[in-house]
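Next up is one chain by itself, shown in structure tokens, the form predicted alone.
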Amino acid sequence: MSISKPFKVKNLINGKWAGADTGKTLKSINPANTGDVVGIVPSSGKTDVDRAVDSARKAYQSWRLVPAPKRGEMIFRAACLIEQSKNELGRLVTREMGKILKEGLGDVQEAIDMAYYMAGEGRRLSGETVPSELPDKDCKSIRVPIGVFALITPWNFPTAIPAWKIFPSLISGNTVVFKPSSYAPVTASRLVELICEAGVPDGVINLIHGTGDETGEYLAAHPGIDGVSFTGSTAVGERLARVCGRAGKEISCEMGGKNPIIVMDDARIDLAVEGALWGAFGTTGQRCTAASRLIVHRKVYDDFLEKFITAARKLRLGDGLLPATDMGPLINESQMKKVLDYIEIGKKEGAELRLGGRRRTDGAFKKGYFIEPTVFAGAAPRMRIAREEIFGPVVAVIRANSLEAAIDMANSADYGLSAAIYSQDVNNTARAERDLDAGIVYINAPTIGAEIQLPFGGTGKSGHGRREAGGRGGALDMFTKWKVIYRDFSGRLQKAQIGG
């Protein structure tokens, strides 16, 4: 395939696009073909961050006073513009981070859905009105914005996850400084361009490129930032939570997962295999909700395993822009090495490598970070490959003797993001949805596929603070604070709880 010229990407501060004060740049590389430089982006330093935060603070004073329905109209226009650019953005997602084109387009569709959903919140943002115990007095609670938010996003969903953060923040009346991953900056920049085109005023959204260590952590700790919404690794999220806790800042961290699928003896095996295949190898296993543990009842273990391996063997590895490809590359060399290291750990732990386990470097694969779909059988819950997040196309298949044992195994990891069960017995599924310690539970579906109108997040090492996305308990609870108002129109002093 022909290689396009690299995009020249800039920071956006107070409505103006410019390079970093440092003059330094980073390259965004196509992980399917390292000879393809997708973009040249700024490597921002502290002064860039300072100016972006200052811009957001100044813009906040006027943006918070814009009526929420008017903010919603701008977000609605942004949704329309993103929808019109869906094919362009989807191809850019695939080229920059490697997922197959169908998934790239799905990534963009999720951003569109979130934009439309949050545009509608401009006419809701509901509080509560309740009766007073005193005459000629009324009581209500309202949502109000918090201030300036740092939004720090990963590379695996370069339009969807930014949308999960940007649109709830803006509809709530906050201003933002957005720091996308340095591995998917071009897609993020194009998303911001469309939001600005929709009429969002200068300074309301600011975009800063750079590394996580130098740019992201300085931004999160900045005294001008009132809240932080972060999606990324557990190690970084826990560190940022400590920093923000000491500073008294609001923070939400959506982090890792070690997500199980339980397959019971009464499950529809072909459906379970299909779901496990998608859950394990969709996005090359590079999802926080990826199904990396398959806990299978002993009565159907052998049948399931053979069908699963047969199906996984048919997956076609390659460039995600090619229509025939089922699974793309890992994002970069360091992630590829991490996955290969875990494969060696699995072998040493005594798990049986039944499929894959190798990097592909032949032919069209020689310039990319490709690892075959990998399946370990005979894994035990105590093994590292069954407890630690690998973030790649590696699955541990574990045998269970009962539903109770399977649920105990599912809950034995330190993570609690997403879990699933395949069973035709309503009593099995009822016990599983009650007892699985996870923020999201699927019945007869894989661990991936969350929809934007409900909260997203997990327990344990999977999440800290408020949840993402929509619905009660979702992102609006992160990006607003409650104010209670009592109005007394009696014309005399009344004392609640006293007298009467």
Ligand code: UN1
Given for the second form:
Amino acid sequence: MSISKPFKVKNLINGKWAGADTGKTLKSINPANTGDVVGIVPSSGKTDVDRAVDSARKAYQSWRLVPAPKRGEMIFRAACLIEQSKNELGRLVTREMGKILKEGLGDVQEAIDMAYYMAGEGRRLSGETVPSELPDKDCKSIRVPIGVFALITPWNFPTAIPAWKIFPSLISGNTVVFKPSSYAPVTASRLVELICEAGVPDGVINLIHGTGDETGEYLAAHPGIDGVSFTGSTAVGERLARVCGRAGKEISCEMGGKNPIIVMDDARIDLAVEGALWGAFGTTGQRCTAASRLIVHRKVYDDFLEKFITAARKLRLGDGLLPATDMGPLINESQMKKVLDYIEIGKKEGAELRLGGRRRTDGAFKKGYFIEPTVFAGAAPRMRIAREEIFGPVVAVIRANSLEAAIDMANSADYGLSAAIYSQDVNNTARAERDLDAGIVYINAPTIGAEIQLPFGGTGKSGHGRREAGGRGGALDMFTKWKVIYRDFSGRLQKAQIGG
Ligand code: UN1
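Okay, that's the form predicted alone, but what's the structure of the form predicted together with the named molecule?
Let's see the whole complex now, leading with the same chain.
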């Protein structure tokens, strides 16, 4: 694959693109080929963040007064522009973070969906009007913006997750400082360029590049920030939640998962195998919704396992830009090492390594972070590989004796993002739907693939604060606050609860 020149990416503050005050830069590297530098990116310091927050604060004063349908029109134009650039962005996603091109394009489609959906919310940001208990008086509740949001996003969905945060923020009348992952900064910059091209005024969206430790944490704690929306690791999310809680800021954290798929004895095994394959190895297992536990009824355990391993063995590892590839690399060296460490842990814990388990360094794999699809069978719920998030192509297969036992195992993890059951028995699926303790439950479908029109998020260590995506009950609740207006047109003092 020919290598293009690195993009020179900049920060965007008050409509102006510029490098960081620090003069420092970071590199964005293609994880399938570390010789391919995708971009050179500013590594921002405190003064850069200060200026970005200041710009967003100033822009907020006028943006909040732009009628929501007008804000929606700009977002609609952004949706059209992103749609026109889908191929370019999709390729960039793959080059920058490694997922296969089909998934890179899916990532962009999710951003497009969110933009169109939120554009429509401009004409629907409704509250309630209700009767007053007093004459010549009316009352209503309205949604108002919160102020300036810090949006901190991960590398695994370089356009979709930023879109989940940017468009609901903007439609609600907030302004933002967006800090994308330093592992997918080029895609983020391109997305922001398109949003600006759609006519969003200067200062409404500000983009600051840098590392999470240096730039992200300073941004989240900044006194000029009213709310933080974060997607990333549980360790960082919990820390940000504490910082924001102390400062009285709005906070939503979307964090890890240890998502189970239950396969019952009455399941369609071919369907379950296909679903488990997609859930476990799609995006190289680097989704917070990835299926990392397969809890299989003992009666179909052997049959399922054999078919699953046979299918997983056929997955072609490689550069995600090549059409034949089924699974791309891990994002970086430290993530790769973490996954390899977990494989060692799994072996020591006594799980049976039935497939994969190795890094590939031969031939075309030499310059990338490739690990084979890895299957551990005979795992027990107490094992670390069955409890801790690995964020890689490693799945633990666990045997269960009954539906109740399977659900108990599913619920025994500290995480509760998504969970799935494969069964043709309506009673089994109804029980699972009721009893699985997760934010998202799938019936006869894998744990990945949430759609943007519904709230996304989980329980326990998976999520903190309000849900993302969706409208009411989801993103709009995160990015607006309620204001209640009582209007008395009686011309006299009327006392609620006491009367005239
Ligand atoms: C994530 O892994 O952080 O449901 C988000 C899904 C995608 C979003 C995943 N729509 O798998």
